[in-house]
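One chain is shown next in structure tokens, namely the form predicted alone.
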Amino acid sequence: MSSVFKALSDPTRRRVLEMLRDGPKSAGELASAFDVSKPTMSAHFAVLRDAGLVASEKDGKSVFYHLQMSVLEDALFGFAQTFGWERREDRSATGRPALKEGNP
């Protein structure tokens, strides 16, 4: 959970994963959209991908990024848990409150 949220914590890589929501773009697309060296957006796909939220292809010369949703979820719903909070499915009786949409 905590190299997710290292990765995070970076405007640029979180512009990054909000670019791969509508789907996969090579690194040269995602790159173009940022004023850094490309050296610098390299490491910062490597933060991403050390942290499980993306995922690369290479297709010849071009290398594909997308978006590994699950490993968000899974790192914010554990992030959620040590407040207290649990899956709709999993809520016992304990009344605590569950972790679902439109839960601030």
The other form holds:
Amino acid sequence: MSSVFKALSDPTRRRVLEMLRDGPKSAGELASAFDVSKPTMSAHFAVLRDAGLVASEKDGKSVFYHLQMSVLEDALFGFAQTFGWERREDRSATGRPALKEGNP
Amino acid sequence: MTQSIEPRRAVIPLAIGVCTIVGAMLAFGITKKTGILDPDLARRGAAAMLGLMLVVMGNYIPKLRLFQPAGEHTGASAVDRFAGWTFVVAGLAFVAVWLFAPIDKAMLASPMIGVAGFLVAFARWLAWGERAGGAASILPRPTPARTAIFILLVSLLWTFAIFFADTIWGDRVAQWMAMGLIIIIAAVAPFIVVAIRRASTP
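Right, and the form predicted together with the partner chain of this protein, after the form predicted alone?
First the chain shown before, then all remaining chains and molecules of the complex.
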């Protein structure tokens, strides 16, 4: 369960989950929506996959992601979205979110 | 797009959850028969377990993508999510009724809540099928976990029907209905096994 909390604590990963609500999307399609490097995005995907919140399927050279959240995880996601839930180490000294590249 | 395999992290906790609930129901039954628990309390406990079963299964429906059709289809996860939430809410309402309402009222209200949950989820699935060109085009691909959860859901729906029958016609009809379900499941089991084997053959 801690992997789920970790995955949901990051705003970028939550945005990825939000995008996947509309249906499966390719890794490239998802990455293009963010201003971060490919390795950072891959690390975010890995965290989501490890938590079991998304699943990936290979189609030729593309990797497609789709949501795989239980109702409880979906509720936790909604809770995190509403209250801007973040990990302590993701916050800067001012208490604002720290969206650092390379720190998924 | 290739079909994803069933997530093991959903199948194992689902199996543990279902077995625990069935065990708890049996325990309530035994405590009622042996007189350890007050019969009404044991009855409430056993019935609440049915609602809990609906909650547990509803929770994992989106993870197992119960309604994912055989071919590629966008929107499958939306139907799964809707059905999952519907079953969880219906299950919680079912439990609440058995915990707080008088037994005679709970006996009638709880199956109504359960059946309503099934009807709402089924209507959403049919509406989706209507847009996709008929229900046949969105028939889910049979896999062992999906089949198991489907049989459990059908059994729950039948149990709600038994609750109605017990209230309206009495114990005898309810007992025959319970036996009938076992016979029907035994009769269709070979066909289900064949369908799963056929679906898993590349």
